[in-house]
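The chain below stands alone and is given as structure tokens, in the form predicted on its own.
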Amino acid sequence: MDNREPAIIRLEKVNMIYPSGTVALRNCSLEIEKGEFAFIVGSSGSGKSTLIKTLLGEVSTTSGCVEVAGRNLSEMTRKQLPYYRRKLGVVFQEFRLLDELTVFENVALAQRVVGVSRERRRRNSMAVLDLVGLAQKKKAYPRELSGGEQQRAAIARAMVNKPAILLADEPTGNLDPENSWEIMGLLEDVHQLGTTVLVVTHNDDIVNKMQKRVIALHKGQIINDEQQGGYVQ
């Protein structure tokens, strides 16, 4: 008998064909487990920021089954999806913080709209600040940031809500080679607390060095997948 948790990321047969004809994904099954690290890579037009946009419902598959947390993506109304979403880490190469607000303010913001009490989001906000070294600018603006500090704030906006994911979408594509390590070090250390993290990206230096499981995306369809270890493409 099979004791194991089911996967917590599962795609079976899935296809993702675009209004032009474009197929992004070609019959992609695959899993991830609990508390794994994974990194997806290939080359651009591979299919590696659909996958991203597939398990976050933004797009829909033309086929095949996508699950998140024991969620059926296709099966959810518009409606739900929002809730469904704020379950979710998700960080982005262009950072996406607001201007207009602080450090800490973009923080408490994502805490907000789920409605945490105002002492709560307080002591959250401060706790990932913490976790990611930037307590000390919690009322800079991110126009006062580096590029490594503004992500920095965008993973602690990211992990707030102490999702079960982090989807990380090329997060160190700004960044020059030492910001990047000091945010792999730190999506190691949010792996380390027992959150599955799955990463796209298209450094192969630190896809190599890492020692990740690594899956391989060319013309949509998953053609390595690495348990252990670098992947040279």
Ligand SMILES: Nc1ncnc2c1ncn2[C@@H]1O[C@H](COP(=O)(O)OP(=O)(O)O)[C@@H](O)[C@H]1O
Contents of the next structure:
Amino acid sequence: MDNREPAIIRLEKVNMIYPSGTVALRNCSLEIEKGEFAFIVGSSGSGKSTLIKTLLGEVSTTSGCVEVAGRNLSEMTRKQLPYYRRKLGVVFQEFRLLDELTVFENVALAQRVVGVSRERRRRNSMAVLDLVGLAQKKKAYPRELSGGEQQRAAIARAMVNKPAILLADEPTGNLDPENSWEIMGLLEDVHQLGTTVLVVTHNDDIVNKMQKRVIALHKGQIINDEQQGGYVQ
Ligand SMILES: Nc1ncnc2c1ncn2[C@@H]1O[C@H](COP(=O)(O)OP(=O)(O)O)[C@@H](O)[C@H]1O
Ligand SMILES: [Mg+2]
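Beyond the form predicted on its own, can we have the form predicted in complex with the ligand?
Next comes the full complex, and the chain you just saw is listed first.
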């Protein structure tokens, strides 16, 4: 008997065609186990962001099956989507913090929509700000932070509702090498805490050194999927 837990992310023969006619994902099949850390690589336009958007339910697939955390996305109603998305943390290249809110408020706001009490919001927010090393800067506004700090704040916001999965779309795309390594270290910490982590990146140096699973896309197709790195450009 197979006692393995079902994959936390499963794609089966997924095709995604934009209304413009662009085929962004082509016959993609993929399984990610609970607690895995995987990179998604591929040149610009290869479908990486579309894959992330598919997992978030932001775009619908044209055909095929997508299951995330036991949910079949094509069977989900519009009303269910916001509840589903709370299981996912998301981080983007451009941070996407709210400029008029402090770091603390940015993080706390993510919980407000979930309806957590004020005191628990404060405690949860401080815990994740500690995790990312930004407790001292909780009163700062995004413009007062470096790029690396802004991305750390965005990771804190993504983690505050304790998502099972963290999706990061080019999280180091706007950062210098030193800050990029810091952010990758943080994503590794989040992974060590038990979160399933999926990271889209262009940074071959990071991919080669971190020795993780590497899923390579080319023109919407998964052309390579290797455990433990070994990816050399
Ligand atoms: N909203 C959209 N409408 C039409 N085509 C899109 C849209 N978003 C992306 N595409 C196209 O889909 C393909 C994959 O894009 P994307 O997933 O953003 O790739 P990547 O993130 O790897 O750069 C590209 O050809 C892109 O131009
Ligand atoms: Mg992209």
